[in-house]
Amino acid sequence: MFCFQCEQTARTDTGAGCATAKGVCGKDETTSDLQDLLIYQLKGIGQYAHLLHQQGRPDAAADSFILYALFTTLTNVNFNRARFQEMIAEAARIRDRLQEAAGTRLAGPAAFQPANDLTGLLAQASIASVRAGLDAAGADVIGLRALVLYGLKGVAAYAHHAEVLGQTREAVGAGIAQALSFLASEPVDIEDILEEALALGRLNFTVMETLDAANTGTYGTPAPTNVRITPVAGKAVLVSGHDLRDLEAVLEATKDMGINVYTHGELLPAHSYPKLHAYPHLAGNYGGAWQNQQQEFAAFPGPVVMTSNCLIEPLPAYRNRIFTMGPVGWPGIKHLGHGDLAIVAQAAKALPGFAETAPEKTITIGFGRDAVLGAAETVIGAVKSGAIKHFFLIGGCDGAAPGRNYYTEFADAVPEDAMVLTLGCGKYRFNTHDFGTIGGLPRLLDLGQCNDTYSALVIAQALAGAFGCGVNELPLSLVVSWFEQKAAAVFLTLLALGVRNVRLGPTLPGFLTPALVDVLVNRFGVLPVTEAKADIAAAMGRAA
């Protein structure tokens, strides 16, 4: 195996990448190799799907499979080798169907025939390695191809979230198929690959707009909401991951049973959606970001439901009471569909729940674009009066690697005449701190999930319009923590929209060579993070 798709990848003096029997994320070599083969097949499906889209004959079922299958390959999503074997077989059937529909045979990944057994599949794995062709193409080309692939995975994940809520767009399926077909051609021209990366960033903006419409159209417009972060006495279920539809299904399966449902990780923003907030047994949020789940799940006195992504190997302390849904999977862990959730309610009733109610503590969330733009006159007035000198968007994924205290230090060091906006699970490093108010508004505004990046971009564009300037002329700095492939998709969107001076950290992706880093720095103004106070001073044009 070889993998360097996420921030936690193993790093040595000779380079970055997990190339051992088990990756840092917990994925074993067999599962990783099967994952690579599936991606190789998806490139082949993409070749035919792209052709059919060009002919005006898209295959919606194939487009949907591509989204789901790509999602399963994200970091901390699916670790179940049996499921990958099933998808490899399914991918071959879909490819054959598209080939027949296209009426032609294509070369490259489109012609790949997977073996019929595990031994045979593993013998084929080298053809699908992310570093295949390294000697001929060079590290810069391989790294930039990886950026496109990992960004594509993030785009597919966002599109899948929208699709399960009924929002699809043919342009999205066409764009993803085109990107897969492009990768299948094994491109070697740096400028061509870079342009494909930017096209993918533009596509992701459309995907995030679609997801926003899916979320708000289904659950209402997020509104500022106080969320309890301490437990109340009673039976309890914990729901983690990202997927709002799966959370709703758990709420439906447990309503009127005396069972309290708590969110975890990136499901915290669910409380700000009116339809979800209306469930009286949505009791609060428990715990913090994904990397703390082993300790937090072990301490939780009820069943745990893991949706969509951010799974870590379940410990024995809770292995018999954790369930997965959607793309997520782990060997030996019960996987549920929406019709299977009675087992979760039964488990909650059988487990002790919280014995007593803890003193109430709350945090405020739900400052999506409608809430912020609804107060636009106040915000603009505060900027013009000098009450607000700067905005810092401190957003992105959290993680366990060293260096992430930077984001806590950064948030705490932001001057009192500046506001802090946040989204993604990185906010857990400081969202219980008291930032006070500024210009009649809370200084800390939680915009939501990483999935809600669209909201942040709309806010920035609206403020730029109000001040008659470009986004890059606003007193706004983006300080982004990346971890996995959704973050790569958002990063490409920022580059595609021309947003400059994005501070990226805590470490740069292992697949970016020094030459590629130079391109990002010199052409797009990307700024690797340094020291928190120095970066704040540089952003505000002040002495540190």
Given for the second form:
Amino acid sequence: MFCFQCEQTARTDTGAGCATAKGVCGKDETTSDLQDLLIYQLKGIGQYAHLLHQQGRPDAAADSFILYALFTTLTNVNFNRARFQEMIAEAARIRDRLQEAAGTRLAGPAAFQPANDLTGLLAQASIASVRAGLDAAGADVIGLRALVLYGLKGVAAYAHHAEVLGQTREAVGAGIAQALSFLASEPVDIEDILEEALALGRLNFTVMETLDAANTGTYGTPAPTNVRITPVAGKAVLVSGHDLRDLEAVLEATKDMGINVYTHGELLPAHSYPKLHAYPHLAGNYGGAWQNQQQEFAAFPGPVVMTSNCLIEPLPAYRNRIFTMGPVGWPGIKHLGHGDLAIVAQAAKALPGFAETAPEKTITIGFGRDAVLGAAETVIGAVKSGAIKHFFLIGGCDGAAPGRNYYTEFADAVPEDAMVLTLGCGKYRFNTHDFGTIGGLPRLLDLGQCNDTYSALVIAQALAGAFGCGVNELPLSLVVSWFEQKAAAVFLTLLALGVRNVRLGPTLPGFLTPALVDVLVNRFGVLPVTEAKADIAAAMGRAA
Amino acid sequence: MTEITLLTRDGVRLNVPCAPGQTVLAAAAAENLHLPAMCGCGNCGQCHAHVSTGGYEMGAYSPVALPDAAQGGVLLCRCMPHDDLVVELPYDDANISRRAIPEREAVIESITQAGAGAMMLALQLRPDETLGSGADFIPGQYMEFTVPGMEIKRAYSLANLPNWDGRLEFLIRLVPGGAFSTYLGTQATVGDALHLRGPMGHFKLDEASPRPRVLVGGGCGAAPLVSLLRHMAGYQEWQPEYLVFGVNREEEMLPQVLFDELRAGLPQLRIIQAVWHPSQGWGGFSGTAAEALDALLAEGMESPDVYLCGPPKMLGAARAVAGAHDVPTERIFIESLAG
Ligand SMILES: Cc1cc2nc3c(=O)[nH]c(=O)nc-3n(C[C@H](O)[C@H](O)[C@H](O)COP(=O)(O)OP(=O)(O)OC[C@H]3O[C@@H](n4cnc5c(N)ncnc54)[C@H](O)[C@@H]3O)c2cc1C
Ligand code: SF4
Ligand code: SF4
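Having displayed the form predicted alone, please output the structure of the form predicted together with the partner chain.
What follows is the entire complex, opening with the chain shown before.
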């Protein structure tokens, strides 16, 4: 196996990459190799799908499969080898269907025939490795192709979340097929691949906009909301991941039963959507970011539902009471569709629940673009009066690495006259700290999930409009903590929109060679993080 | 006070203080680390581990349970440190329970014949304030019963699947003159309350393994294998699966409905029924479970995971067979039903 798609990838003197029998995340060699093969097949499907899109006869089911299948290969999503064997067989059938429809035979991944047993598949895996062709193409090309592929995975994940809420756009299916087809052609020109990466960044903006429309269209516009972060006595269910539709399904399946539903991790923003907030048994938020889940799930006195990343190996203490949904999977863990949720309610009733109500503690979330822009006059006034000198957007994922303390230190060291905006699960490092208020507004504004970067960009553009300047001239600094591939998609969007001076950490992606880092730094103004205090001073100095 | 360092297979280090005369098992339990163990008196071998540094004294134990005493092998329930010890545990940190092993009350729901000399016992757990009402265990685990009216305890593996209804099922082979066997065969009636401890044990499926799975059981060793197979049926894996089950006489064979259920749930499962002393008309394999395993492995297959469950003699023979067919030791998973 070889995988270097996420921030926690194994790093040695000779380079980055998980290359032993098991990755740092727990993904084993077999699963990793099967994921590579599936992606290779998706490139082949993409070749035909691209053709069909160009001819105006897209195959919607194939487009949908691509999204779901790419999503399963993100970090911390699906570890179930058997599921990948199934998907590989399905991918072959879909390729056949598209080939038939296209009426032509394409070469490359499009012509790939997967073996029909595991030994055969594993023997084929080397052609599908992210490093295939390294000797001929060189590390820069391989790294840049990886950036495109990982960005594409992120785009697919967001598009899948939108799709389950009924929002699809043909342009998205077409864009993804084009990108897969591009990768299938094994491009070697750095400028071509960079251009593709930026195109993908633009596509991701459309996808995040679609997801935003899906979320707000289905559940209403997020509003500032106080969320309880301590348990109340009674039977309990915990829902983790990112999928609002799955959360709604769990809420429906447990209503009027005396069961309380808690959000975990990236589902915290769900509380700010009026239609989800309206469920009286959506009781609060429990625990922190994903990397603490083994202790938190073990201690939680009810079932746990995992709707998307980030999943870590379930411990025996809660193996029977954790369930996966959607793209997520772990061998031997029950996977549920929306029709199967009665078992969650049954488990909640059979498990003890919280014996006592803990003293109430709350945090305020739900500062989406409407809430912030609704207060735009106040914000603009506060900037003009000098009450707000600077904005820091500290966004992205969290992880277990010690280097991630940077973000805690950063948030705590932001001066009193600067406002902190946050999104993603990195916020659990500081969202219970007291930030006070600034210019009549809370000094910490929680914008939502990582895909709410869309909201952040809308806010930034509106502010730039109000001040008659560009986004890069605003007193705004973006501090991105990346972990997995959705962050890669968001990152490409920032580059594509020309947002400069994005501080990226805690480490740079292992797939970026020094030469590629130079391109990002010199051409796109990307700044690797250094020391929290020094970075803050530099940011404020630049703006002042 | 001495200090014990427990080193798990996956490299986790746990330090526990130990008072003079205290066993490693008791010292760990005092720190709320419940290491896999069962009988507590040096007989079952469940708490077997290895001391790499430090001096200790072993209390009375059965040599069968500790064949490698001369090479640093210990039974933690009998091992009393003289000075600081480093103990290598043959399992992962995840196998160490941080909660006390639950004590439960259960009521007999049904007792039915399951082949000659064996019973299917179904129990209903009574709800517990802190544990709830479900039957939460990992397929392959067992419960420890207190024999009614006696102080003594016996282990029985669960044959069903974890469930939220609180139902426990066991397959129990009656041992003539045995304590629990006598209770079950002559006194037990529907509605009786039993005192149980568990679940315990770390005989479980390596779910992530893509290798073929060969499950081998003999005599009273059916229950955990049935549970594993029922669990596998819920996940529709792709690898080849085999069940080799051996008994002494045909009439002791598990009920055919059980085999039918397993076959229906796992279309690719091949079942080999072995009878050591068959009658003339026997159509299955004639010989022991170990001999049937030998014949199966001789047919040739990708290197499998082998799960063995049964009495010590059968285990010894089956392990030797698997070894002779080059199955690596770490791919052989064993549950010994020696009480
Ligand atoms: C982890 C584990 C799981 C198990 N799972 C199962 C299972 O699923 N199904 C199953 O059937 N069994 C299982 N067993 C075996 C079970 O625990 C008992 O050992 C078995 O049922 C016999 O118990 P008993 O009380 O009936 O007999 P015991 O009282 O232990 O007697 C056993 C034998 O010793 C003889 N004996 C008893 N006392 C004396 C004495 N004082 N002097 C001389 N001889 C004596 C008896 O006559 C009898 O032949 C398991 C064991 C373990 C360790
Ligand atoms: S997803 Fe990350 S941790 Fe997992 S194998 Fe890939 S690089 Fe390693
Ligand atoms: S924000 Fe990133 S790290 Fe956090 S849960 Fe979502 S995908 Fe995982």
